[in-house]
Amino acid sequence: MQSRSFLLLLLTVALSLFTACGQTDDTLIIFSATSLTDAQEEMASVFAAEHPDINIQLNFASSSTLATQIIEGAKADLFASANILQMERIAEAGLLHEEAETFASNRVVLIVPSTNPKNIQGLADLTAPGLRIILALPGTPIRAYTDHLLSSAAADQDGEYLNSVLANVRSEEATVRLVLSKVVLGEADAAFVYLSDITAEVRDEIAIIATPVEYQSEIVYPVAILDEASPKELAASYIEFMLSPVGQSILAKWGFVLVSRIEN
């Protein structure tokens, strides 16, 4: 009985060792903007080899979906948003633990096939009959973005441009990459994406259609740690890692306007 009882005390020596060995005294959790998927993960590998010590959990979604999570009650540390709308709701709910700061900024662009089957040459014909137009989830900061776009262009065109535009929508998606899919699978003939969206895995597969500047919103994605951060020095520092040079120069690698573009 000795004996059993010795070989569960060293079996349970052992498996704490082992659960010990396979965490870190620190763990980051981001959730973080589906658009900034390509860019927040280079981030965080450079980051991580810079602080072996600490764990770093990416989630990534919807803007407005991650929202709902944090005012529900999801831990999270950080949150990287994708417009300032989402941050707002954040912030009413008296769940930051700072005001956000500004990191980067992006476009909404017009996208289709390579091929561009429907011969789109601009926003005035998206109202041809037939057209197979996916749309974000409205809600979402990049239908928030498109809606306004169309609506600045609709200023320009007749009276039944929107509804004609809206009357080709097939499909609306959660996130702006599942909209991106769509084209790059020819399931659809035009949809919007931001132009961080366009890497190099499918620039191949798209063309970007020309878009007046004057119909763009200002998109500026801010971050911020949430008040339930434990330990906010490191949620701090990884902030300032997203705006030191190292930060940015990922971000500009993947389409992202720099926060000096921004402020000057």
Given for the second form:
Amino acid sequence: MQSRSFLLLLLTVALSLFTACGQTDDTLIIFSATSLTDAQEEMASVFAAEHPDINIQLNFASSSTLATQIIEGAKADLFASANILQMERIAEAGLLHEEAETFASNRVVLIVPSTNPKNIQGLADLTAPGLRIILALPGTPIRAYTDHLLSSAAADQDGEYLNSVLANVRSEEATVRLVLSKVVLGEADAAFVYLSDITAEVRDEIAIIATPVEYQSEIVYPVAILDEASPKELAASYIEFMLSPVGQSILAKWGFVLVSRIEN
Amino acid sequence: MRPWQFYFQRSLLLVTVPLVALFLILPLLSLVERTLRIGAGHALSGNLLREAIWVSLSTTTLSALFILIIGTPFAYVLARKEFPLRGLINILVDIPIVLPPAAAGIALLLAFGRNGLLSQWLPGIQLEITFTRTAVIFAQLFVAAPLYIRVAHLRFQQRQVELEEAAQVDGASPWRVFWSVTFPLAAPTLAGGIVLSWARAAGEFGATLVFAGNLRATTQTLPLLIERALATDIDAAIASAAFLLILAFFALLLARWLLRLPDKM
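Form predicted alone already given; the form predicted in complex with the partner chain follows:
Full complex below, order starting with the chain above.
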């Protein structure tokens, strides 16, 4: 009796797996940089509400990991990257259907726990011995922007500045959200994340320390239809939606700077 | 054997063995094939990989040592002595085996982190374990120790009553009985258990990532290097995955051999 109900259970599980695999042409698979998580989820749900017969699958990871997955043959219709470099990798591999379009822009910010235990007031304080700084892994876009910001700052500080800051790095996390979580948990004294990562849920747990605007790199987010995409029209209409006033207002809500504002 | 039984077993063999073998072997084979194609020597010579191998070897060796030193007497007491809450402790020991490693990492962070429970109980003492090599060892101990303790516990439950009593009658102290009779008799099984535990520690990823972070030459073990290299240098990621695979294969081979040895001196 017992073994029969166990078999039934197994059968149910197996069947549900099969139905989960069943994929129609109306599935849109979006590979998206982790920093876009909240904005992309909201855009996808609004888009899905307007197109009830389609099914959107979101895959979030660092842009570099996503680019590697796509180059290694992962099936995706759209790729929304946190930087141009990773989009260029896909383009060089000949996997882009058409040229990428910029849909948003962002900023890198220095953050500390809201209690600011080490009393950090600016970039100059990051050299204090014993400080715990957390950065993202080399190769990720956020790390490239952070490195640019730190080396720009180093030009205005003494010669040992960069080495002293890097000596305080305690961990290199795979994604920017993991960097953020270490600050929220109070395990890190300082870290660099995107402005868009400071969502309502974490706003009370952290404080943003001002950094000079001239140290910032221009951070643009490109999106492109991949060669594999089917049907291409669906992917194109999603990009159109991202660039529409509705899409842009969702992006703005999550801390991204709008495309129109960069162009002006 | 009856003919129907022969055909029944033969058809099962023809269906299941190739299926399972293909499913298990193909990913492993692909890993080895790609490593050979990109030139394993070139990939293995990188600094990143050498540093990660050193971090992995030093931490797993220390972890295995701690597990052996604390785990052996613990498993012995668990198997031989009645004490309050023994059943509960028996369950607790197994929890890390089924707990997702990332959950183990969060649990460690909330216990031994800067704002963890231990820090709250010890005011004035700033715990700085997170992001150090000690944290890597903590994570490995947490996930790997249960394997050894379970093997040792099962082994110590089989009493060699005659030999132990004979030693006792001959005037040996309980300490002497343990070291001269019980421990040597169980030694091959215990060795097999520690190899299993060591292999689990060497493959540890999630708990280490959450609790110890990922920093080159400090906390970056081989599994963590794979994640790092995936974003920047896929050849190094493939080479370290292949290296771990070979390590795991020989560890399992050794463990099987040790666990099958007749338990005698």
